[in-house]
Amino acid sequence: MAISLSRSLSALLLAATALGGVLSAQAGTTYVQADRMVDVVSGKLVEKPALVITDGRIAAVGTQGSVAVPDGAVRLDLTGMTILPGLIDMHVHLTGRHDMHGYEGLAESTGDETINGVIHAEKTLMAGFTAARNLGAAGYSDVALRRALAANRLNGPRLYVSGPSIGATGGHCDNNLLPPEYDAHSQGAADGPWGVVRKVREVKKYGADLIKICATGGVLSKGTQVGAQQLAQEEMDAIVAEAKRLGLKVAAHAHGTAGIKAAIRAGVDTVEHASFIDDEGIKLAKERGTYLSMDIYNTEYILSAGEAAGFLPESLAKERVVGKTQRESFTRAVKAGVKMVFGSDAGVYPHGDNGKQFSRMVQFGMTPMQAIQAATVNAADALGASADVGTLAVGRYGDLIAVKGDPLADISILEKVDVVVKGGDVVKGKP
């Protein structure tokens, strides 16, 4: 059965590639110039920048006049524009649809979800996100998608994937929509330290880059209390210890106060949502260097369009409680200096609208530069040193975006990116 499924996924991806087109081969040299560049490391705006991309990676960075134009280089003139590193979304669900939630989602097969991923990967790239972290996917559909993207067979971001999320039986990461006679469970459902360790080993075996766990209940799961801790401290400790042995980072879905702190104590790398984090949790995150990824835009979509998208009534009720508190928590965490990354939870709301969160991050406490850093240099640090994304620096991937105007003056400019370059190839905008 597994072999048949694998062949089916491969066939779907090949068909999608034939229909959707393929990125051009990364080769040659491109000289890029623009009016301004956001230097996310120094936190400054650089006037008249220039850079050279050779064979997909940045070979030189400086200013016009200080960086020579290599013989035979293709010129990409972005006069009138500001360039930034390609953006990174640390929490997406590419295989999920924003308009199929609750019971509607039961109609989606693994094949359907793989095709969703092909479509949504391109939308994400066109929105300026040249890298993304997919947190949770059934059937390892995100692993298949990542492989196709890495092989340059599809248009989309550089992808880091978790495979199935690991969580307690009956918890947020389990399938709770069907009655007991169906005996339905998600692939990541497990209990006890050795049970969850086995799941860590399993998702690593089948190609995951990282581990996602569900430490607490959630908004969109049936029958779970959004703030209730669902994995015991011993289970989270075991997950993180095994993940570290295998060289994997761990992201923890955690809304509730106790679950957030238990996840941080266990040593997770990022806490997703962090809605009810208290002052002790903020202090712990700061002391341990734990990143928070807080999806403070999507509450607007859930409450305005959620009923039509199939959200369960209990999910809408939970979101009415969570949304305001999460934004207040975001403000406190930013003020305290906790490390933050950009995580939209796209898939809950439409893919391609990822950038709408930037203005909310500024509205609720960040400077525009901090919001951009959360989606570039901070996210790259959270991914790990081998990511080679998030900054315009020599040796990094030649991934950049360009916008008209100054995003430090108007962050909403990033909701509509004009030019996208991935690995030196212009995939959107000027030829």
Ligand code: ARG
Contents of the next structure:
Amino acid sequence: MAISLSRSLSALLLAATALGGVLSAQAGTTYVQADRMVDVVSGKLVEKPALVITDGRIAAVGTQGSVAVPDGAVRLDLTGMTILPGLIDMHVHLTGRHDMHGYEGLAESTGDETINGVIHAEKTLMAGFTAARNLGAAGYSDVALRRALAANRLNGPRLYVSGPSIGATGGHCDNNLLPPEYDAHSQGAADGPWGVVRKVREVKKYGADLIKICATGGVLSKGTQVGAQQLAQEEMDAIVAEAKRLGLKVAAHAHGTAGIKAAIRAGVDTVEHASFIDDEGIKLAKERGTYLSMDIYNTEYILSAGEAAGFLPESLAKERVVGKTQRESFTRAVKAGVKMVFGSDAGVYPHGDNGKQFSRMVQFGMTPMQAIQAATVNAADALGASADVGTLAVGRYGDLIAVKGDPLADISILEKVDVVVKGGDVVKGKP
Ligand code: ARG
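The form predicted together with this ligand is what I need now, so please give it after the form predicted alone.
So here's everything in the complex, that chain up top.
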């Protein structure tokens, strides 16, 4: 009895120590050195970089020799490696599972989804994404997740969440899977300018950091035409005006040509997917400084995982058209110089595979530096000034990753990140 008690006690202590290590308070000073650093602001590679992180934030950055090692600093020697700012994924669904689409997903409760979020937050962080924007979750499970992460009770990225996506009755963001007697509708379903304004106020009230809207139909929703505009211009204008009054950014799901342009005209901050954007849409996005967030890896998973993951046959049919066109649109938008952020829609595909999109972004027209900027400095800009992420600059969070080799020579290196540091804590790859 005594033996088993002391055994379980020491197991408990061990678990507590392990947890303490992962979730340790972000205090103290760390001196980091490496072989190379991707400077995402200048777009250049810096040789022999050094930086100091104090109490979770960057206190100094420069080269070895120019940055003094503070007394008592913990040394993080990343010799042989390249460091980059922690990556940012601007479109994830942490509470969703990649293997439960279509009718399968109906069985998931808000409790299940919250637990999904805990598991997926950790996977996302381990993939090198130290910040992420969660665009659409039921039951405010995303708000609960953000709160626990912000309090350092869980392991995961810094999270910016939208709560339930706002969209038209029967639209992409509604639940259209069940017959009328079930009276099923998503929490964000609303109609008319004042109806959608009320929803904006509601999601703000319950803790959202930003607004997600569904401007057009989608691939994975039942009975929606992917190219069709679903929110009227007046509704989007009203949403953006109210969001601005409340100090919230707006992300618009939009595949179809007209819906994309209406969303840009309304003044949204990011257009998600942007699959059928035409030249006028590209011009408008450039003029208005609107970011595009194009999930161009997604198609490979949807088409290969097919029925096993529960995707509806109609979704697979839509995807066969959307995936190809979206990649062509991506190439045109990059050529035209539209501002871009990295958004993967992970959750449709497995969390932790976020980084697979980098090589596709390069394959379809970006330089490796542009792809990295989309996931760092650009993403930070689109999140807003207070985010303090995305660059390795004094005052920003001490969030960085390290990889062996040079990601500017081989971008696919970012699919396997060796070291992850969040707020000065080494959360992966402790040397
Ligand atoms: N959530 C998106 C939708 O249902 C996924 C689109 C995926 N396809 C793509 N080619 N990006 O519309």
